[in-house]
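Okay, so here's just one chain, in structure tokens, the form predicted alone.
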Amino acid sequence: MDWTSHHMEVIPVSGTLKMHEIAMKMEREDKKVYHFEVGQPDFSTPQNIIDAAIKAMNEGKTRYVSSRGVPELLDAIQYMYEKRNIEVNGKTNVIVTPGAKMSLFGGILSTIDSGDDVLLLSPAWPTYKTMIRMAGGKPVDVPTSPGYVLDEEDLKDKVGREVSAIVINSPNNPTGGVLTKDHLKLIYDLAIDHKFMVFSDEIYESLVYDGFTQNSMLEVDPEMEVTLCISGFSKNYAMTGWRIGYAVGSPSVINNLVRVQQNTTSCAASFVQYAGVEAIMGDQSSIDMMRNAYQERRDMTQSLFSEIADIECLNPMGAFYVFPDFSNYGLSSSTLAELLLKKTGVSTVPGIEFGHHYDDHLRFSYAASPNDIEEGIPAMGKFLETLR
């Protein structure tokens, strides 16, 4: 018998992981693959963080802890925001979760009612839509101009009675674009006037370039009237596999997330939370090192794309992605992505995964190794010449 529930109708296969699995199959067949598909730092977690986790385990910190988070990490997150002149009470405004995904899902599940519209500034990470649909909501794309530039009039037009939330992500996955403080203020004003929540995914906030400083929604909504800020350790500290994230919001919203966590994952792993304390309170030089390395890879990526005719690739201000436009080749993004992988070994993510307006784009992660960038993009360019 098929025991599949109707809930699975709204849970698709991850487009990113689908391409990654095809790429891994090719590698098992001894074929060369250039990995641009997965947004994962290729750096190792800093040793001081690893040492802190080992120390915690040796001290017996391997048991259940509060669903809200261990006090030391809640205090460290409070300290981290205070350094940015953002007032946060770690005991009431913060929850630690197994990855930032769980923070966002808990927020959506505890806020969205069945049938509610949830706006998505797009292109948008595909998991947002899946989470919204799992909660019974209806995702509504609000397309941005190239580079994740907010279209103010389009956003205002889509705000209506049934809108209960908006999801924003700056720096943005997949474009690397950023929202200005003025646009964050506009979103806040609309949320106050029309009474909807703002889920602000700030997971890439430290990975910004050319002297840009990313503002947090908490700077324009210091009372956390409408904002739930989501972030974590995966990108800033190369801790993707550690699964540790957090959310910052009003006590009532955070209390709801605590209830969700109590009845699902119970808590984030205890010893991982102590590693998180060290990440925040310890040596921060790894962030600058990785940011500088990513900026060099971004510049290399942009330079190599500029040598390929008929592709428009905007320069990203943050994260570690580019989202070039391949519309001149007349192929759907899924067809082109599979063709490039099979013919050149270049593994990317189809743009359609990030919204139906983006079927002529592909996402490339320049968290890839410099060798993959130097070899893979020119190899792709040579193949594309045969398609013109």
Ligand SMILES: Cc1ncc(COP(=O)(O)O)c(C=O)c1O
The other form holds:
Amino acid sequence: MDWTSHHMEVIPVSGTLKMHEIAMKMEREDKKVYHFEVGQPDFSTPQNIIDAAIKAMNEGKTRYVSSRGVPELLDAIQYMYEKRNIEVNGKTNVIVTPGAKMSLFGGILSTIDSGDDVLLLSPAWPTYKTMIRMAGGKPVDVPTSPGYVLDEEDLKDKVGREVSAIVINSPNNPTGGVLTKDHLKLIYDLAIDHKFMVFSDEIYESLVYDGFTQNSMLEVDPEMEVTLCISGFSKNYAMTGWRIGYAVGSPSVINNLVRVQQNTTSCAASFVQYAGVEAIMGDQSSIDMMRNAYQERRDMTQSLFSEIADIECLNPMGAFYVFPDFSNYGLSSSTLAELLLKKTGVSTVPGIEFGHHYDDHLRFSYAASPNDIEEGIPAMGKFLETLR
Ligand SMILES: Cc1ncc(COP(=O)(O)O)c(C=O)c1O
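Structure of the form predicted together with this ligand (previous: the form predicted alone):
Starting with the chain above, the whole complex follows.
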């Protein structure tokens, strides 16, 4: 018997799984694998955050809580935006979910109708496409210029057709590019004129480098007329396994997400939410340390790439990824990724995962260990010489 439902037709097997399986097999055979594929910090969660979770558990904060989130965390999120001069009411504009992923899914599920076109500013994190399809929508790529630079004319052209939403992600996974405030404003103006929602995934918001600051979509849409802003703790605070994120939007959009949450996960784990309060309100020195470390790793990655001929690799402004262009090698991204893994141990994500325009790119996460960066990239460079 095959128990697979029709819903599964839109849920792909992760394209990185094949790579992951090869990598695991190599490691079982004691072969060195350089892990550039994983999009998660290699730091542990700061101790003060761990202690706050343990304290909350010891205090009995282990029960169901409100589907919106615990008041202390909703207040802390309000405070965090206030510090950036963004007015958010924790009681009505915020929901806390198990990971940013659930905020996104709730937002998409409660907004998109079957058959709706949803624009995806690409390259785009593969999960968006799957979620849009799970909600019955049709993802439509809006490719950007290298470095995630908005192509204004293409976007204007695409909103000419009926669309119900756009998904943007700045700082961007996989390019590390950051949208300018002018481009955010343009997206807002188009959304108002053409009546579509903007899902703004800002999960990498505090990982920007060179003294640069990221602009939130909430700065150009302070009334939250069209914006659902999504963020979380996974990347900024090295809390990927804790599963905690949040969404900020108008009361009516947030109420819809609350309904989705009430009927699915109920709430984000209660003691994890108190850890989230500590993450925002507590000592920030380990957060600054991690950001500085990523900046150093980005610089190291960039300089090692510049020594490899025939690869174009832009300097990312944020997040912790580079997305170099390997088109000079004339191989598909899956073929190249598999070859690099088998021949050099360098494990990456094929560009095709981020949109069909990107089959000559590979994504590297420099949240990898400095040792992997220092050894892995030159090893790859040496092997690439044999392909030229
Ligand atoms: C762009 C982007 N958004 C959201 C997420 C998921 O975040 P969370 O762990 O909070 O669900 C990721 C994780 O890789 C991501 O890269």
